[in-house]
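The chain that follows stands alone, in the form predicted alone, written as structure tokens.
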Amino acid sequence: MKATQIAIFASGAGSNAKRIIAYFRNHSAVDVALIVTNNPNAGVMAIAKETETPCVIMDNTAFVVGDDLLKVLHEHRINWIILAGFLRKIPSKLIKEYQNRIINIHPSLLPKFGGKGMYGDYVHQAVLSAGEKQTGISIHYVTAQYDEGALIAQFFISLAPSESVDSIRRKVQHLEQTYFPLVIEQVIANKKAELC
């Protein structure tokens, strides 16, 4: 059976992208076929080069329109889109084309601390300011609204009174690196099983 082709969308350093690529490097059922970024200075560009993964830079105007991006995704036979630190809203054309096949990771326990402008350290600062006793990650399907798609999985960590934004970031990144590839693998496998 042909491997499922996934595209990773990333805007920043690409630590999750790197982990996902490594996880699926010699996988029989899933292949990371493409990286898409909207940031020509993103660290994920170096990861694409290092891992010899095809990479496309899509400027924000073209991204919003979506036609060129859909063409690229079709050329690479992409079955699933994985958002790994991607900061643009996904256009409706992509959501329609890849309905229930776009997965995002968010660094909080949704529905808390989600929505427009809530990413990275902004989330961790909000968690800290609210005096939360726990935080974690949410992995969910993408819809037209930020961070409102159906939850796939959540993983929790406890927070001590002495936490800082830096310490929360490190703990959350550990959860992301540990669980995101596993959840992607499981979701794709389950979807394939449903189609059989």
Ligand code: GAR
Given for the second form:
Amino acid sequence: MKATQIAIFASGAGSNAKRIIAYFRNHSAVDVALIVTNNPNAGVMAIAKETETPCVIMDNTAFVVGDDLLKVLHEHRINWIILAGFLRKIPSKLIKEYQNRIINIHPSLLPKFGGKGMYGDYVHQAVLSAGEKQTGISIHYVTAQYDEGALIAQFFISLAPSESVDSIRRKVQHLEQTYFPLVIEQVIANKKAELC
Ligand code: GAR
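Please supply the coordinates for the form predicted together with this ligand, as a counterpart to the form predicted alone shown previously.
To see the whole picture, the full complex is given below, headed by that same chain.
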């Protein structure tokens, strides 16, 4: 077994999950050991099947207390959690046990356009409506509040006056695909170095 076992939590299409799985496929130290979803219709289910990654569907109540979820994570010996388009709050028990080992990606430059209800195209629409000249992605540690944990990294893109929700989504997805796995790898490696 590799030194680090990651669980990816995802509720949607799973483009980030797919990229992260591909990136770590032959990695010497990190394994994507589990996908957790709250949505049995999520695209990420097909990605789990296609990549032969173990996957569990947990109903929304599992994200209230967290005991069942913790049990599953222990069974798979998970030591890092990556939120990749995951739309439920993380139970405080998990936040406590995985302190500074839960990472989220958000498709805007936090603290702008974050918080409850701000996900996916809602974020891009808000950015567009506000007439922003730039947007980007934020990668941050997870706390009990949506999108409020300490920032790890941000990557920026400029917006032209002619942008649409579609064009912003495409540019943001390009940033996510390019940088998210690299940042995950670096954060895990740095934490390991700290502990040595
Ligand atoms: C991604 O753009 C991610 O940044 C965003 O959801 C999308 C999921 O896409 N996350 C949020 O909005 C969290 N508030 P994916 O399912 O294709 O990876």
